[in-house]
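Here you get one chain, nothing else, as structure tokens; it is the form predicted on its own.
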Amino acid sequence: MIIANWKANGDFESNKVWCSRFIARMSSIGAKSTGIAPSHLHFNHIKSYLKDHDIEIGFQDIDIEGGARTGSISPSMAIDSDCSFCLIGHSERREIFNEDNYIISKKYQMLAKSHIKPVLCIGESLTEFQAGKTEQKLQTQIHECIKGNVSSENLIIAYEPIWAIGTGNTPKPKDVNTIHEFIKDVVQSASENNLRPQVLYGGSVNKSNAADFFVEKNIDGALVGGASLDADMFSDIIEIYSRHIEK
């Protein structure tokens, strides 16, 4: 799966232009296994433009409950909006909003109960990477975020090394493949239902390096940030992914 994370970008006019260009590009090959996570404000706007196309529209985050939580988006609101998937645990949520694994685990359980596909983001810092603690960090995040009695058959993991996000610094695809295999093994051991999830790579993915990642056995797609804001560049990544899937 290829997921676009637009973060706090977009406006009604530029979104319209983006969707028109994207539809034109995708009309020849289709856009199956593609998701877009716009801002909450633009969710229904994007959904209306892409309603006739096989594209999943999701949220960038969700709260653990509704009620007296000013500014929050509750699970019931996500269900009402026909939200297909939801990102949780993104490094920016962890760093800027101080979300820890306990909070993220609550969000994971709420999404699983609501039958919304969780996309759990995990990743290590540059310091942890340089200290050789990548696997230790990822294992802790997985165990603490999917613990409990709820497992989701639709769980997707997005591995995003923090030091690679938006920096242009990317690890070697073969190294990422090894990490993805490790992640799958950890989830399979930790889940109630022997789940072996899709694992996407995120961290400065673009049309120039996408093919190098997608040829690897354990890299099941990408979570694309900045490059997804350009409809043509995002379309290029999807086309590269589609060619790989067809092989």
Ligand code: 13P
Given for the second form:
Amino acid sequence: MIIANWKANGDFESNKVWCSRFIARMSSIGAKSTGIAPSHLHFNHIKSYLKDHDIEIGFQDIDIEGGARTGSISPSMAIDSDCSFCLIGHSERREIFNEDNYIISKKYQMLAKSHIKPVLCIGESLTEFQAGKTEQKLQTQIHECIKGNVSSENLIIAYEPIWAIGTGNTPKPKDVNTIHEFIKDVVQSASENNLRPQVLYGGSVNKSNAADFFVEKNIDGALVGGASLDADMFSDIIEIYSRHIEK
Ligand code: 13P
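Coords for the form predicted in complex with 1,3-dihydroxyacetonephosphate (13P), given the form predicted on its own:
Below, the chain from earlier opens the complete complex, with every other chain and molecule after it.
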């Protein structure tokens, strides 16, 4: 699957232009397993623009409950708005909003009980990468977020090394492939349903490097930030993915 994470970008006018360009490109490519996560504010607007196309629209985050929680979007609101997937544990949520694995595990638990696909983001910092602690960090994140919880059949993991996000630096695709295999093994032994999840790579994916990632056996797609804000660039990435999907 290829997911666009628009973060806090977009406005009503530019989103409309983005959607019409994207629809034009998709009519020739065909959007296989594509998702878009716009802001909560723009969710319905994007959903209605793309309603005749096979594209999943999701949330970038969710709160763990509803009620007296000013500024939050509750789980029941996500269900009510027919959200297809929801990112949880993005490193920006962890760093800027101080979310820890305990909170993320609550979000996972809540999504696992709904029809919404959880897309659990995990990844190491540059210091952890340089110290050779990537696998240890990922294992802890997976265990603390999903172990002991009800398992979701639909769980997707997004591996996003923090040092690769928005920097133009990426790990070598072969190394990512090895890490994804490790992630699949850890999830399989930590989940009660023996699940081997799809694992997406995120961090400076663009049309020039996408093929190098998608050719790898254990890289099942991408979570795309900056490059997804340009409808043509995002369409190019989907086109490249479609060519590799049968690998
Ligand atoms: P970039 O593609 O801009 O590096 O962002 C990746 C990301 O954070 C997607 O969730």
